[in-house]
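Only one chain is included here, represented as structure tokens and corresponding to the form predicted on its own.
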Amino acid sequence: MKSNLIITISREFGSGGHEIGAKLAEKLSVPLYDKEIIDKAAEQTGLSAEYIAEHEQRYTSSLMFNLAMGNYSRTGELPLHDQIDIVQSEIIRNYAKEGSCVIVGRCADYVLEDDFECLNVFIYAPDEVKLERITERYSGDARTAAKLIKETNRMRSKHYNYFTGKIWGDRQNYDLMLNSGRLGIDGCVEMIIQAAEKVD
């Protein structure tokens, strides 16, 4: 592998994405980021992790966020999203410069094509996979886990859409896609290793 190679996982809710992140950046021993963005964006802001959570991938008013920073006599502030996802992408580029890392989710293929070495994945998985492992996680409310998988990938897909004027989850985004249903996590994560290894 690259001795500065950045690995980006985006994913459906419900595939297992952060898993494979974890499990991958273990296996080459680097970091991993996924709500450490979270907790950093949290720190800057002055804003709650739990706020930022909710709120990343939310339309609405830049008003909260002005408060929080003190900007009480600004106007004309972006919306709180757009501002959360400037906080956030200066966060990951950061994070990007200090070496070879995983990032999951948040645009991060995006925020660093241009100034990057990435291996851009996408994970994804059969309905019935996704439903499965929200069912368990949500103590086998399979109706909740069904509705929290088809709203939580519209706002993933909104937000990747509305952010980098691309399409989440096309095939042109990623330089590779993996069905974790039927290879299974620890499937994708040696061939995540593979075609890390093939990148020059």
The other form holds:
Number of protein chains: 2
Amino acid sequence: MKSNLIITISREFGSGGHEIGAKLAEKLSVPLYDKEIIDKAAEQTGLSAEYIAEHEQRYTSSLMFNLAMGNYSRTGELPLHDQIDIVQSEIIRNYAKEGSCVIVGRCADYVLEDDFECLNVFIYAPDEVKLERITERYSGDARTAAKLIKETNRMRSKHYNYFTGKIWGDRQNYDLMLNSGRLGIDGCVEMIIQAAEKVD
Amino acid sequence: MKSNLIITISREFGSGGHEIGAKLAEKLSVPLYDKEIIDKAAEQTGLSAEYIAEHEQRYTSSLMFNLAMGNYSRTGELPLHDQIDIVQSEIIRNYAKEGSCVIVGRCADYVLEDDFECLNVFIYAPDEVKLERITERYSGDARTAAKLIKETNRMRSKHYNYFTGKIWGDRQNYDLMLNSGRLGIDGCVEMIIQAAEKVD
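Go ahead and give the structure of the form predicted together with a further copy of the same chain, now that the form predicted on its own is out.
And the full complex, kicking off with our chain again.
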């Protein structure tokens, strides 16, 4: 693999994207950044990680729209969720500067697109596979799991669209998109490693 | 690779999907079916291949909608484009029955989904890569190429949506989606071979 290649993983909630990222980072012996980014942002803003996790994905229209319309000019201060996005983006860029790593979520593909070489991956799975995985995590409560999957993926999509102005899951944003329900967690890890060898 | 695995390749026009399919079939020593399907359909219907190629993708609303509404009942005859779809589907199923093969386009993922084991692949590429490839094919006429790319992909999408009731390029229809502009033609071929080893 090229030195300084950053692998970004976007993923449907329930598709096993975090697990794939973790195994990938381990196999490649590079750092993994996921919830760690939230924690770091928490440190920098003085807010608790729980507070950020809850508030980071609340927004209206789009960041660019709000900035263009001067919607923030009266107070001169960005809403909290925008501040968090900006702090997290800075943290992601600093991680990327340190060299090869795996970054899960946080719109990292967009944050890094202009200044870093990335392999951008999207992991998805059929609904029944996501449901099975999340139901297991919630001790067999399929109803709660189904609700959580729907809501979390809706928020991920909304956040990505808001922050990047692009569409979450749109193939044009990624180098490869893998169905973990069909290829398996380890299968996806191996395919991403192979793809990382191929990008020019 | 499993015996009797059918690899279907859906592809954006200009992404090199046909070339990937051809190289893949050669490497796996299995038959490739692409334009051949049109020719076979032509033989069976007594229509010329040119006529079919021109008419196969003209339609309104959706096939299921038209059938459900009884829109065809007065004459008892399906419009030509629906007849062609049905003949081609039968040909695809007959190819699949013969064993492993690579089928490019023709909604093969949908035609075979209930009765055959398939690895469903979607090949795409950034606009500039598609434009470069097609411009080259048309002796440097970028304007004609751009128009052709837009129109062909619009028709592929429309035909897929009409015939299958699903959305062309929607990740839920595929096992893996590869950006040939980033991974290269040979890179895609190798990744599909690897994926074919992994499906359970």
